[in-house]
Structures are given as structure tokens and as C-alpha cells.
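One chain comes next, on its own, written as C-alpha cells: the form predicted alone.
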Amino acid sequence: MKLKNEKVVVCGAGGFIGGHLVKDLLANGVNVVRAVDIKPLDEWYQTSDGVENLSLDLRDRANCQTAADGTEVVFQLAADMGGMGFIENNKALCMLSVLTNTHMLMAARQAGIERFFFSSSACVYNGEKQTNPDVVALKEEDAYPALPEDGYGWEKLFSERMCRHFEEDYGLTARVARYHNVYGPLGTYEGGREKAPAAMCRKVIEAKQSGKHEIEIWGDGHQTRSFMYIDDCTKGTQAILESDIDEPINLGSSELVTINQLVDIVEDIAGIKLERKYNLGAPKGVNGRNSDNTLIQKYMGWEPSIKLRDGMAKTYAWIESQMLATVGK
């Protein structure tokens, strides 16, 4: 790995996607030197020793500064986001995420960065392309002519846009990947943020623990997704920061599944039926969405394919661990 030679700061370190990668890239042999998260120490989903882990607004230009310090390259993960619910009734604090992308960008150039990450997501695609259950996978050209998800998309596809002047202009390396819906152990479940996997995950706990066998299901259960577990997102994102892929490219799974399909998936995990309820006035996002795997399997020879029922098992195990530890208080 090139990255074995390199100094490494992790920006969004406390999420659940930051905390995934400075672990791995830790076992992996990396030299992370700095793990940085807007949330105080004690709230970040993992730390890991001999890492310095500072809990900074990287909103702030200064504190873009103190991160990028010293380090050679900068994962930008830090955004405020959430799941559906969140990103459909946030948009403006979605967007605010710009003001941390822009400050990392002109830190990292001020510091001299041989190589920026940034992560970017599939809610920039063209919702044109995303109404029908039926959809036929996302290549990366299908985000223009632009109509991406209005708040949180559109502050990804202009950060994207950012970045590539940046490289254009000032010679800064910077990658690009597209995450489709990251999910596993070690992250939110609850509260509002929470993504589809760990929401059914809570819910059919929930039902089981309480013996009222019912869930809820937000729209009528016909969307279609692809879930990527965050295994298979920690080594994408690690060779696409090494790659030579100078565009956005796709990072999820191509396994497509209905919503009504997942629950059955966790459902069988917990060994378990329940009667569904289906809430259509509740945000559900597109009808539609799946990762084409074309370009990443061109560039690199690989794509994620660790199986949802596999992923999902570990994360129901360690969310119900989780709740069952919390009743147990």
C-alpha cells in the first residue's frame, strides 16, 4: 500500500463511517496521526490509541488548519447527515456541510496534501432516473444533467465539482467515491439519523423485546436499494485514494432489494413475523436506486460483495446487543 509511507488524518473520525477506516487503516499499517470529529471524545462511535483524536468544528477555516497539519493525506468524511428522515427535513444543515469541504480543500492546498479524499454519495444522482422501483443501475454519467436530492445531494455534487477544480487548478490529487448506503456494526440505530438497515434492525428488536409483533415501514415497502456493508466501503475507500480514477466513481453493492425484502432478511435473522404497517406520508426518498459496479470493475478489478444477509446478521447482533445492554440498566 502507498498509503504505509504517508502521514493520515481522518476527518468525521467520530461517525460511524470514520471510526471504520481509522481502524482499518490502522490494521492495515497506515501512519494515522490525526482522527478529527465535531462531536466531544465521548460521544464518537470508536476512538483507537496512539492516535491524537481532537474533537474540532471543521467549519471552521482554523480548524481545517490544525487538522490537515503535518499530514500528507486528508479522508474528508466530516458532513452533517443522516438518514432519509434526517436529510428530508435538514436540508439547510445539509448544505452547511460546504463551509467544511471548502476550508478542508483550501487547508489541505495550503499544507501542501499529496492526496484528498472525498466522500461523496449517490443522492446526486438525477432523481429523474431514480422514480421507478424498477430502476436500472446508476452509472456515474447519470448525475448530470443535475437534479440530485435536493439539500444534502446538492452540497455533495458541488463539492465534487470543487474538488476537481481544485486538482485543475492547484494540482491537488483528489479522489472522489460515491457511497450507496453504508450499514454495519458500530453505528446509529436510533434517534433520528439512523439508515434503513440499523431502523429495521431497532424496529423488529423492538417488536421482538416487546411482544407487539408489528413494524413500521416508511412509504409502502416497494422502494428498491443497495446496501453496502462497511467492510467493503473501509477497502473501497482505501484503493481509491491509492487509484489513478481522477472521476467520481461508484462505491456500493449491486445486490438490489425491495424495502419489504430487507425486512424479511432481518426478520429471518431474528427469527421472527411480523405484521407491517406501512406509514406513506413518512420520507422514503427515491423509489429507486442501485449502484452500477461497471467503471470500479474496470479501474480496480473489484466491487463490494460482501452479501446483505451476511452483513446484516453482524449488524443485528450487535445492535441487539446494544438495546439489550440498554434494558438491562
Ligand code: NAD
Contents of the next structure:
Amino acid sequence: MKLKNEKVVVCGAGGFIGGHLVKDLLANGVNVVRAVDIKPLDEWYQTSDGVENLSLDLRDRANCQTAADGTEVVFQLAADMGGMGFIENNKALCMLSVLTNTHMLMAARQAGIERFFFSSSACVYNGEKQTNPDVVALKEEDAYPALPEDGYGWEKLFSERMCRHFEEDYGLTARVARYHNVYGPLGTYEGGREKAPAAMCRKVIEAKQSGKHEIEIWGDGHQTRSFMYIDDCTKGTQAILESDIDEPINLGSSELVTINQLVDIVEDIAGIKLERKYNLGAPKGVNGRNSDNTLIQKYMGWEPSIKLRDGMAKTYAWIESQMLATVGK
Ligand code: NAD
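What I would like now is the form predicted together with this ligand, since the data block earlier showed the form predicted alone; can you produce it?
In what comes next, the whole complex appears, and the chain from above leads the way.
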């Protein structure tokens, strides 16, 4: 593992994926010198001893330099983001992450960084290729001609291209993964930024706790998605950073389910059956999306493979423990 000999900073480390990434890098013997997030430290999902944990707003150019200086590898995961309910209603905020990505790239160049990782998203894909729940999985080339998710997806696509041009023009080695719906413990499950897997767990637990055996589902429940468990995400992220793949690459599960099937899984874990109420006016995103993993298989002979049922059981258990702790207070 090349990373073992390098000094690493993780940006967005107070968030869901960033927090897990720091832990996994440390477990792999990597020298994580710094972890950065805009949130105050007591709001981070995870912090680690022996790491300089900094609360900094990375939209600010000088703060980016503080983050990058003295390191050799940057994992740039900081972004103002959330599930569909958040990104459909906060397009300007999502696009302002362009400041963070731009300033981190500039700071990385000035600091002489060896490799830069950028967390892009499946939201960069052309919407016209995602109108049918009966999906053809998205290949990397399907991002063009460009028609990404408004706001959030456009920002990600722009920042992907900036990574590419920093590599071409300035020789900064940049690696870009397009994450497809990541889920797991120690992430957002309430407050408006949560994504479908965590939201479903929370709603099922609320129904169990209240005895009101109903669940609201956004859309008609027939929309399809794939969901990647966090352990596959952190593993793939490190492998992509270490690879020679100099084009954006899918990092996602190819286990396709409908939202109704996702609810079936959570009900099964909870041992309950709920009456489903479909909110057709709620934000629901594209009708169908899956990750084509031909490219990652070609480069690595590997793809995310943790079964949704297994990952959801762990996610449900963590969210339930958090909600029970709150009830007890
Ligand atoms: P998250 O919201 O839990 O983590 C992002 C972190 O970035 C947050 O802790 C937030 O406080 C921090 N941040 C936001 N603005 C900042 C700023 N100006 N300065 C410093 N920190 C700032 O989200 P996540 O799920 O962990 O996502 C991590 C990355 O992966 C993001 O770039 C996201 O767009 C991308 N991604 C995630 C998913 C997913 O399903 N979770 C899918 C595709 C892409």
C-alpha cells in the first residue's frame, strides 16, 4: 500500500464517509496527520486520537492551505449535501461547494500534493438516461452529453473537470470516484439531509415506537436504486486513490432494488409490516439508477459486493440504538 508512506489529510472528516475513511486509513496503518470539517468537533460523527482534528470552513482559500500544508495526499470529501429532499431545495448551497473544491485544488497544487482524491457522485449522469425504473446501468461515458442533476450534479461535474485540468495543466495527480448512494452507521438519519436507507430505518423505528403502523414513502416506490455499504466505499476510495485510473470511475453497488424492496428489507429486519402511504409530490429523484461496474472490474478485479440486507441490518441497529438513547433522555 503506497499510502502507508504518505501524510494524509481528510477533508469532510466530520461527516459520514469522511469519518469512516479516517478510521479505516488508520486501521490500515496510514499516517493521517489531519482531519478537517466545518462543523464544531463535538458534532463530528467520529474523531480519532493522534490526528490533528480541525474545524475550518474550506470555502475559504487560506483555510484550504492550512488543511493541505505538510501533507502529501488529500481526500476531498467536504461538501454541502444531503438526500433528494435537501439537494432539490438547496441548489445554490450545493453549487457553492465549488468554492471548497476549487480552493482545495489550488491549495493542493501550492502544497505540492502528490495525489488528490475527489468524491464525485452518480448525480453527474445525464437525466435522460434515468427516466425508466427498468434501468440500463450507467457507464462512465453516460455523463456526456451533460444533463446532470440540477445544482448538486452540475457542481460535481464541473469539479470533476477541474480535477482533470489540474492534472493535465499542472501535473497534479487527481483521482475521481463517482459514489452511488452510500449508507451505513454513523451518518445522518434525521433533520432533512438524510438519504433513503437511513430515512427508511428511522421511519420504521418511529412506527414501531409510536405504535402507528404506517410509513410515508416518497414517490410511488417503484423507482430503482443501488446502495453501497460504507465498508465497500472506504475500501474502493483507497484503491482508486492508489490506482492509475485517470478518469472518473463508478464506485457503487450493482444490486438493484426498488424503494418498495428497500422498505421490505427494513420491515423484515424490524419484524414489522406497515401500511404504505405514497407521497407522489415529494422529491424522489430520477426513476431508475444503477452502477455499471465493468470499468472497476477491469482495473481492479473487484467491485462493491456487501449485500444490502447485511449492510441494512447494521445500519438499522445503529440508528435504533441512537433513537432509543434519545427516548431514554
Ligand atoms: P456528509 O454531509 O456526512 O459529509 C460531508 C461533510 O462535509 C460534512 O461533515 C460537512 O460538515 C462538511 N462540509 C460541508 N461544507 C464544508 C466546508 N465549507 N468546509 C469544511 N467542511 C465542510 O456527507 P457524506 O455522505 O459523508 O459525503 C461525503 C462526500 O461524498 C461528499 O462530497 C458527497 O457529495 C459525496 N457523495 C456522497 C454520497 C452518499 O451517498 N453519501 C453519494 C455521492 C457522493
